[in-house]
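This document starts with one chain, in the form predicted alone, laid out as structure tokens.
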Amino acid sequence: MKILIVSGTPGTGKTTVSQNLLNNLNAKVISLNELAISEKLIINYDMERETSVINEKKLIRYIMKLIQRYNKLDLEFLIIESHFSDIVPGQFIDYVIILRCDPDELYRRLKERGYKREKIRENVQSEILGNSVNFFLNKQLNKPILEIDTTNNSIDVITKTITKILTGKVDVNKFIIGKIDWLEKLSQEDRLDLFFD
């Protein structure tokens, strides 16, 4: 069984592609937002940031059963997804997908789910920063970290470039961190006053 994280700022897809890609591998999924609600592994609420507080080190533990529970069953792979996920121990790790959104498009995903503006700022800077894409730099991996721009794609053509990843049906160097930066887009185009101080 092969583990594969899939990670990114909320509204850039994660939950919905990765539920979507068990209609093409033999996988099972495993939300870490869901599993600290249903586990009461929950701490605290941060009321400025409106985002609860995780008891990580339960988590991760709870995370490392779940992995030899569905270690014993015949997957093809375990998906782990979450803004979070990069909690997982890296020796878990087998690929890492980040999907990636445009900034204004992501400004208004948030908007529509109703989150405050504070909160919507706040991840759409993350965005721009590639914060997701640094937490697992920082791991230092020595497995494929991947990106994937989820803009203008649909679901369904998420799930189809992931899946040929996977099955090695496409060539993983058109998705190797680095190609999308947001940060020089929008410093290209003198909007970056709009989403920072």
Ligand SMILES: Nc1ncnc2c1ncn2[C@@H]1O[C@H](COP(=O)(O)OP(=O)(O)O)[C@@H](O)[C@H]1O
Given for the second form:
Amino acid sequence: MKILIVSGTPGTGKTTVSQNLLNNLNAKVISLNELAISEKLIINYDMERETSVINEKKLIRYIMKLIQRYNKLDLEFLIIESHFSDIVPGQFIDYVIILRCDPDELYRRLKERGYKREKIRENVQSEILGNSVNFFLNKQLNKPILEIDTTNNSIDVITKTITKILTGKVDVNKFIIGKIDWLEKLSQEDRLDLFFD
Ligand SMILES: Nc1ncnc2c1ncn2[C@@H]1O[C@H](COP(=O)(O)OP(=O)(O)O)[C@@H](O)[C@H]1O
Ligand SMILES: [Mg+2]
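Form predicted together with the ligand structure, per the form predicted alone context:
After this comes the whole thing, all chains and molecules, with the earlier chain placed first.
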């Protein structure tokens, strides 16, 4: 069983794409946000940031238990998806795919989701800075870290692309991180202050 990490800023499509991958792969999905809530692996709720604060130590222990359990099944892939999936210890990770999204489109998706202005800003800023990529760079994995721009691609196309990556039907070099740079794009357009005033 290989473990695929799907990460990215909220709104980039992790949950939808991961569920869709189940149509193509003999796999199971663990959504860390849901797991943390259902198993009460939460420290408290941060009212100001409107988000649950995860008990990371307990969550990591729980993930390791689940990996052991799933290892006994005849699974090809275990998909772990979350914007904090970098908490998974490096030795368990076989593939990392980070979903990216242009800040304007991400803003639209999060607004549609009903997020408040401050929460949208915080997440869009995080995407502009490439935080989700940096978290994995800091882990110093000996596996390539891949990213996919979801801005103008349908869920279906993204799912197919990931399936091709996992089944070795596409050159992964096309997806190695470093090509997507919203900071550079926005500063060239002189629009950075729109998101960081
Ligand atoms: N590639 C895409 N194109 C258009 N809309 C998308 C795409 N990916 C996700 N969405 C929409 O954005 C919202 C967030 O998707 P979701 O899978 O919940 O993201 P995440 O799990 O990363 O927070 C959903 O309403 C979804 O339909
Ligand atoms: Mg999600």
